[in-house]
Structures are given as C-alpha cells and as structure tokens.
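A single chain, nothing else alongside it, follows as structure tokens in the form predicted on its own.
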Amino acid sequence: MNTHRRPPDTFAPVSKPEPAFQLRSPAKINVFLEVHGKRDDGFHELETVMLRTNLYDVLRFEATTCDALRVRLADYSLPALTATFPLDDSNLILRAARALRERTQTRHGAVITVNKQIPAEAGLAGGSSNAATTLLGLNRLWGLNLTKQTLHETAASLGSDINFFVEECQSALCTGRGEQVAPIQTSGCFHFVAAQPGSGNSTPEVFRQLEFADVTDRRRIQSTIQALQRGSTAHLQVASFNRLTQAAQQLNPEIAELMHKMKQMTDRAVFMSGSGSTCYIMARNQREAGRLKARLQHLNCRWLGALNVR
C-alpha cells in the first residue's frame, strides 16, 4: 500500500507564472449514455461513456497587471458565433476563473482568448472544455501548483462535464452525475463522422422530456468499455446506446431526421452525443471516413466533421 501522504495544496503561487500560451480545449463524444433517475440535489444520476476527440477550440492565456478577468473571441466577424457565445458572467470560462480565485484566495488576472471550433448546443461540451482547460491554464499561468484532487472539486462545483476535461485522459466511465471519473485504457483509433442539424438543444430540456423506462442490460456497458480496449469499433457500434435520443428527437425534430437521413444515406447505425444535437456514425478507419463524409456533404446541416479518437 502506497502510505505517502499528498502535501496539502498552500494555495499560493509556489512556481514562476508564465505570461503567455495556448492550450486545446477538446470536444468529447459520448458512446454511451444512461439516465438512473433524478437526485436530492436536481441532478440526474447517469452512467456514461465519453470519448477525447480531435476537435477542439484554442484558448490562450495572459497575464495581465491588474486582477482584471477578461474573455474575447479571436474573430469577431462570425455572427452565428458571436451569437452563441457569451461575454457575460454566464460564460463558464468566468465563471471557472472566479471560482479558482475564490477557492485560492488569489487576485491574479487574466485575458482569455478563445479561438471557437467546437459548435454550441452540440453535446459535444464545448462549455464545459473550455472551463477545464481555464482551471488547468490558470493553474499553470497564475503558478499556483494545485493538486489535480482541487481541480476536480472545483470543477465539480461548476457542472457535470467539467471533470473529464481536467482528468486529461482519453476515454472514462463517467458516473454520479459526470463528476466522478474513471479513466478507460483504449486501443487503436476510433474514427467518427458527426453532423449538427439547423437547431441546437438544451440540456435541461431535453432531461425534462426525458421518461425514465427500464435501465439498459448492465451487459451493454460492460461491452462498451470492452469494445474500446480492444479497439474494436464493430463491437462498439453495437454496444453504443443513449438514453437521451428518444427524448432529444422529441424536442427537436431536426434530429430525428438528421439521423434517419445519415442512416439512409450510409447504411450505418446513427447514434447522438449527450443532450444532442450532433448525430454521428462510426468509420473502420480514416479513409472510410473520408468517405462517409463526402457521401454526407449534401445534407442540410449546420456543421459537419470527421472526429477521430487515438
């Protein structure tokens, strides 16, 4: 047994900050989903699988002379961007610095700027990536030093995504409701091909359109995790499940036909990411993708990418 005990964090700068650099802010995908029921606390008990991917926004970190806390776009030209991005105390990357000052007792600023590429309303987590990259730039910006074991409750205290961002593992079984994290060991590269219809979704309405039914076979999870160790991605085509899918369509109809589009057009089985709305197949490998892809130009969609997994 390993008896060393953790330093206790000082909450202090305890290194030399550095005053500028970039850091990815990746995008994940769910391969599996499932809803237990709700908590005391509003949450919703789930169970899911969530996958690193390829995609990802830039969010560079400066220091600054003052405690100012500052967050801009990179390009302000986009309107649909601009739109869907805000300015205010609602964006999370605030909110994530505030929390770690008020958690650190610290007065450091900072300017963020953030370089979009994951679509919003996407269940892809843009928001919350870029809230767990702020903890981790922030961290290394500010010289703070803090344990991972502090990221992970602040980031808890944020949202349910948050913690699998700053875990900084590829693949997890993510539990409670997100915020417990357990890391999975993956083999090969899995390859996806993802498209968002015209509308995004809300998260809290999609879970209130949300009828709870029979959990799914413990079984299926198990081969998920399986599937990706393996590095099979026909075992996992089959295992993927979310149990938000049904509820999702409902509330937005561009899903549903999304998804039936992208299946008559490939003859692949279709599947959604966390809240939706971004609908995705599943390719053998690059190429295949490539391919997919091409076949899928056509549809009337918002945005339309191949995602990859190493």
The other form holds:
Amino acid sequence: MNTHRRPPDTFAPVSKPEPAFQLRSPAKINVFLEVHGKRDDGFHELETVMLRTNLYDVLRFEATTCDALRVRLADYSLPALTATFPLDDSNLILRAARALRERTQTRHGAVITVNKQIPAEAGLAGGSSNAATTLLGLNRLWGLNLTKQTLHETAASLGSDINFFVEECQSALCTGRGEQVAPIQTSGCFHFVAAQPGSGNSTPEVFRQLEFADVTDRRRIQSTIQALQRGSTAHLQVASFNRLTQAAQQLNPEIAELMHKMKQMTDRAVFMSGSGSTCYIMARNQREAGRLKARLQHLNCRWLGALNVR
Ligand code: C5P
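Could the form predicted together with ligand C5P be shown next, to go alongside the form predicted on its own?
Below, the chain from earlier opens the complete complex, with every other chain and molecule after it.
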C-alpha cells in the first residue's frame, strides 16, 4: 500500500530569465456529480463541483535548443505510479504541448519532467491536471503570451476536466462536458481521507455503464454549493452525491467492497470522486483526518491519503 507522500522539491529555484522552472499540478476531488443526459456528440451533460486539493505532481519545464518535445518521469522506482504513465502519443502532456505548437504555429522544444504522486485511473484527474499545467507552463516557458481564453479553448479540445485546472481556482461548478468552469467562493478548509482500491477505472467505460432509465430523481446541486460557501463539512456530508457511483461499482466490485469497509471502520458516509475508483470520507479538521486515516491504515488498497482543500 502506498500512502500519499509530498514530492521532494528537488529542482532548482525559479530565476529570471527562465530556461527552467517547476509548477505544481494538483489533484481534484468531486463533491457533487449529476449527469443530465447524453449529448449528440457522445459526451454526457454534467453538473459537478470540483475542489483543488493539496495532493500534487510536480512538473519541471526546461527549454531546449532544438524542436524536440520530451516527457520523462523524475523517478521510475515507484511502479504503482509509473506503470500507468504512458510515454506514447496518448500522453496528455505531449498532446497539450503539440496542441499549443499547432495553435501558435511554432516549433519550440521542451523537456518536461514529471514527479508523479497522483494515482492514475483514480477520479482525481491527474492526467488532466498535468495537461493543464503543461498549457500554463509552456505558455510561460515559450513566452507565448496566450490569453486565458485561448488556453481554455485549447484545454477543451483535449479533454473535459482540463479547464478546471486552467482556471487555477480552488473550487468550481463545472457544467457542459465539464469544461464550463464557474469558480465558487468557499470558506474555511475541508478535509478528506481518500483511498483507491486495487484497480482503477476507465472513465468512458463508467459512462457507458450508466443507465439513464434508472434515474428518476435528479439531485440538486444547490445545497453542496451552499455548504462550501458556509464552510460547513456537516452540510457538505449531507449534500454530496455522485451519480456515477453505482455504474462504477457494477464495473469494479472492489469499489463497493472498499466503500463498505470504510463505512464500517469509520462510521462515516463514503463517497466516490469522479468516475472512480477513489473513495473518500470527510473529516472536521486535520487532526480528525489523521485519526481516521490511521483507522484505515490496514485497508487493503492501492493508495491511501489525507487531502485538504483551502
Ligand atoms: O473528456 P475526457 O477525455 O476527460 O473524457 C474521457 C471519456 O469519458 C470521454 O471520451 C467520454 O467517453 C466520457 N465522458 C462523457 N461525458 C463527459 C466527460 C467524459 O461521456 N462529460
């Protein structure tokens, strides 16, 4: 079992001019997700609340004198994190870099080194966050001066969760495919203890599994937003919801098992983030999160961590 470790700040401090610098690439957690139907383009219309957490990868950007684009991992000794990190054309960092070059008709090169801490196929948007950080980082490294609007357009062409990170806000209501981002002003700090079962989830498969015939009462998002604005974990616990939970459990029975065990061991309501497979409980403060995490230490899971959102 791997527990969340902060990536060491091993890279050189930022100096000007900037041939190299590093940026944090945070994980998100969904505290509300409702699906409002399938669209003509095959995507699903969503209403979701995403929170930016204190779990992050670190991306280092380095300019090169040639036009080569290279992505590499800082540490290949963590198989649980590196085995799921593609180095081919499906890599979202490479796709983001190429999309930027195409949009600006430039041939800049870069080496991007990733210190991976966010588990994959976890519903924490590690890949999408890396793509957004690449757009922000290369805009700076290459001196492109692209506006936020242009970065948002590029982000939306690459995936549905990337715009949330391009917005660089703490918390947002995301609609459409997920790419329409409206920041929410939250109060206080929210604490979570999250665990990922032995296997991850494929997002397209979870959406395919979803059966709309079963949905008779769509959940309302308003009380989740109010709980965040008030800074109330108690209210957030009552209001939180994820429409994808059942579909994810049907595909990956380890999720139901993990949620059941987390409930048994903590007596807390258990939720799933995004399309899974990470499940989480909420805590009132950091000390309680530490206590709850300690109780879950012997869960048989791939990853366990205490997260917070400020
Ligand atoms: O856009 P993204 O690459 O994150 O989505 C991965 C897959 O998840 C999509 O190809 C689609 O099958 C599914 N999806 C969806 N509706 C959304 C977001 C994602 O059906 N709003």
